[in-house]
Structure formats: structure tokens, C-alpha cells
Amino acid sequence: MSGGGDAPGINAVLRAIVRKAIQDYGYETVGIKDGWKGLVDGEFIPLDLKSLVGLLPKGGSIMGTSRTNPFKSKDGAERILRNVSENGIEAVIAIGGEDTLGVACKLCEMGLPVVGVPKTIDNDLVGTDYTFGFQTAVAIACEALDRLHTTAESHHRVLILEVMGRYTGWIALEAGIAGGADVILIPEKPFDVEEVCECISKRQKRGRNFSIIVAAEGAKPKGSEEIVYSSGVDEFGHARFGGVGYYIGKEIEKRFENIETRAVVLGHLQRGGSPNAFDRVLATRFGIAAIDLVHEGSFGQMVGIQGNAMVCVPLKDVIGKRKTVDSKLYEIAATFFG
């Protein structure tokens, strides 16, 4: 099953799991529809070798996904355990981020045999150096920056690219370095608009009459809250972030009479479409490692990659923590600000 937001590579994970499960272990495999919702409602789809055709490059999730939190309903968890028992399910592989794996950890404590696969384009899960989908998202953001450079230079404007990154700035940081951004704003370091403007002024003094800013959606001004797109939260209590790019643009125009700004929100383009080669390989390795853990009976674990080695990490050691950006990498990026 896959829960939370989609990420390029989910189907590649699924392909690897099913292929090895059937060919090497003789298991019967099924897909759980729409994340934890499918286990609450008892909705499944058959998965055999024929169902794997064309999955490796396919984006999204053929099983569907949702942000359902079974612990928000009175009997959600109990219905999951009942459906697992009644349908003869001997193990569940949950593909997801902190919220999905947090549910998996709780259900494991209630007796559900579960293995986790880390999935988030934000790359913010501890226990693994990378999550699949992240490198694809960075590549898409970098391509966008390359395109924005030409129009920014032609029109002498400041262009702000808003990318995903609710609580961590991994996408903004790595895409900003690769794309030659003049300022990078991340959630880990609340920004001062005056300092952003100083970077723009430095460029003007050198005859550079345009600038490119990359901002993670969760970046916030010093002393203020995050900027949200709308009120309300999802079933895991998360607000819908968005709008920081427009906020920065307006603040810059207040301080410069001769500067026009434009904000571009990359949005779901970052996680839609085909995974790149790196993420296809990583997702395949994750899938193989996950079904191997199932075969060993090593439940309550999440697969991960550290260096180039596949590892398993207890789910309880992953949940409630967050992998923030490498401060040394940010220092490298800051060398090129302004």
C-alpha cells in the first residue's frame, strides 16, 4: 500500500516487491487501495506478474493513495486488524512518509505484521540518506530554474521559485545549488527580507540586474508563522502551506522602486510523472529489501539506504524525528548568495 502524497517511484517499488515475492518466495500479493483507507474498508486489487508490465517508469501509484489516518475514527484501527485477519493477509508493506509510517508503527504495536518503505520527495525521514522521488523532484526544480534564468535576465526581474518542502528545505537547497540560485530560503533558517534585498543590491552593484530566489513552501520570515494557502488541516494535523513566493515578491517591490518580481509555484509538477534513473534504481532496491524483510519475519522495520548499503531501521526510531538539511551544504550554497 502507499499512503500520503504520491512520489515518482512508488510503482517501481511495487514492481520489485511483487516480482520477487512471486518468483522467489511463491507468495500471493495484493494491492491495498488508497492507503490506509483501503485497509479500513477492505478494498484490494490483485497483483500478479502481468500487472507489473510498464510499471517501472510509471508515475503515481496504481493502487491509489490517500492521507487517511485510521486513528482519527473510532474503530479505524480495529477494522484494519479485522480485515487483515478475515482476508488472510500475513504481512503488510507500507510505502509512505512520516504520517503513513507513524500509523504503521502504531498498528505494529497492536499486532499488525508490517514493514515500511520510506517515501517522501522532501527527503526528511531519518534512518535513510535518500528517499525515492527526491532526486526526481530536484531535477525538475533545477530544470525550472534553468528556464527562469533566461526570462529573468531578459526582463531584468527578480523571479522567485516556490518549491515543496513543508518542514525541511532539501529540495530548495539542492535545486538551488544546482540551478545557480542567488538566494535560497528554507524552513530551517527563518529569513530576513532585508537580508534578501541586500543580496539583490549586491548583484545590482555588479551590474547584474536580475536575481533568482528559491523558497521552500515552509520558509517563513523571522518572528512569524509559516505562510499558509488556506485554513484547515488534514487528518494528520498538517496545514496547507503555500504563498511564500508571492509574499517575498511583494516585500521586495516595497523596497525597490525599479524592480519587478514574479513568483512561480512549481507545485505538483515536482512529484508527477516518471521517476529519473536514480529513483528507479533506489525504489527497486527498497522493494527488494522490503520483501526480504517480510520473508525473514523482521516486522516493525523500515528499509533505508546509508552510503550505498541497504539497511533496516526500527520504525519506532524513525517516527517523531525529522532529518533537516545539512548545515555545511547550506554554507556552501550561501557562498553564492548575492
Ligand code: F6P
The other form holds:
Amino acid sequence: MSGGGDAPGINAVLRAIVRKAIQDYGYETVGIKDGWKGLVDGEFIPLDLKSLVGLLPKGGSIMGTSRTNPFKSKDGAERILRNVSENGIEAVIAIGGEDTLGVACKLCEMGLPVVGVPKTIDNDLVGTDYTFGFQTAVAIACEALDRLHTTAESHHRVLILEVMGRYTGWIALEAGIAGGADVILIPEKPFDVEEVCECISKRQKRGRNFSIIVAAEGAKPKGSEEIVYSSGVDEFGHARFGGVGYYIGKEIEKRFENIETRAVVLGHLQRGGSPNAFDRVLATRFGIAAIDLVHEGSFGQMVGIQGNAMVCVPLKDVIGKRKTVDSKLYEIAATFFG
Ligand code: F6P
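Previous: the form predicted alone; requested now: the form predicted together with the named molecule:
Next comes the full complex, this chain leading.
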């Protein structure tokens, strides 16, 4: 089952789980449709070895996904437990981020045998150095930055790339370092527009009459809240962030008579399409580790990677926490600001 926003590599995880489950352990496998919603409604898709053809590089999730929170409806959790028992399901592998794994943890306490796989382009889960999907998102953002560089330089403009990441700046930071950003704005360090403008001035003094700024969607001005795209929240209470790139662009234009800015929101281009080689390998390792945990009967755990070794961590130690960016990495990035 995959829940929450998709990430490149979900199908690669699925392929690894199903291949090993059937071939080595002789299990029967089914996919759960559209995240926790499928388990509430009892909707499954058959998964056998034939259904795995072409899955390794395929983006999205062939099972579908959703942001359904079964604890938001009166009997959601009970329906899940009933469907699990009535359909003879002996274990569930939940592929998801904080929200999906939070539900997995609660259901596990209610008796559901569940193993978690860390999925999110945001890379904000504790217990693992990397979530799958993140490196692909970084590579896409880096390519976007390379492209923005040439047009920014030709037009002598300030180009702002807004990337995803929700409450953390992992994508912004790593893509910004790889793409040679002149300023990187992340949620962990609320920004001051004057300081951003100082970086631009500093560059102008060096004869560099263009600049590249990477802004995480959750970056916020000091003393203010995140900039939201719409007022609603999803079933887990998250607002939709968006617009900080345009905000900064306008603020910069107010302060410089001779500077034009353009903002680009990379959005779901970061999540769609094929996983890169790193994420295909990571997703495959996660899938194999997850089905091995099921075979051992080690439930209530999430698989992870720490220092290139596969690990498992209790779900209860993962949820309700957030892995923020490495401050040492931010210092490295800041060497190149301005
Ligand atoms: O958590 C993954 C993520 O892509 C965030 O970076 C982003 O804020 C959010 O999902 C967007 O969600 P949706 O696809 O529902 O707009």
C-alpha cells in the first residue's frame, strides 16, 4: 500500500517486495488501492510475478495513492481491521511518509501486523538518512537550475526557483548546492529580504549581474508564517504551500530599480516520472528489507538506510518527529551565497 503524495520509486519497492515474497517465501500478494482508503473500502489489485513487468523505472504508483486518514472517519480503523481479517491478510507493508506511517503505527497498536517503508521526496523522516524519491527530486531541481542559469545570465535577471519539501529544506539545499545557487531559502532558517538583497548587491559589485535563488516552498520571512496557496488543509491538517518564490521576486523588485525577477514553481515535475538510478537501488533495497521483516514477523518497524546499511527502526520512534536539514551542509552552501 502506498499513501500520501507519490514519489519516484514506489513501483520499484513494490517489484522488490512481490518478487521476493512469491519467489523466496511462497506468499500470495495483493496491492491495496489508493492508500488507506483502499483498506477502508476493501479494494485490492492482484499482484503476481507477471504484474511486475516494466515496474522498475515506472513513476507514480500502480496501486494509486491518497491522503486518506482513516482516523478522520468514525469507523475507518475498525473497517480496516475487519477487511484485513475477512480477506485473510497476514501483513501489510505501508509505503509512505510521516502521515501514512503515523496511521500504520496506530493501526499496529490496534493489532495490524505492519511494516513501513520511508517514501517522500521531502527526505524529512527520522530513522533513515534518505527516503526514496528524494534524490530524483534533487536531480530534477538541479537540472532546472542549470537551465535557469543560462537564461538568467543572458537577461541579467534574478531567477527564483521554488521547490517542494513542505516543512524542511532538503530539496532546496541539496539542489541549491548542486546547481550553484547564490541564495538558498529554507524553512529551518526564516529569511530577511534585506539580506537576500545584500547577496544580489554583492554579486553586482563583482560584476555578476544575475542571480539564482532557490526557495523551499515552506521558507518564510522572519516573524511570518509560510505562504499558502489555498486556505484549506488536508485530512492530516497540512496546508498547501506555494507562492514564496513570487513573494521574494516582488520584494526584490521593490528594492532595486534596475532588476527584473522571474519566479518558477517546479511543483509536481519533481515527483512525476521515472526514479533515477540511486532511487531505483534504494527502493529495491527497501522492498527486500521490508518483506524480510514480514518473514521474520518483525512488525511495527520501518526499514531505513543509515551509513549505507539497511536498518529497521520502531515506527513509534519515527512518527511525530521531523528530520530537518543538516546545519553543517547549510554552512557549506552559505559559503557560495552572494
Ligand atoms: O510531501 C510531498 C509533497 O510533494 C510536499 O513536498 C508538498 O508540499 C506536497 O507533497 C504537495 O502535495 P499535493 O501533491 O497533495 O499537492
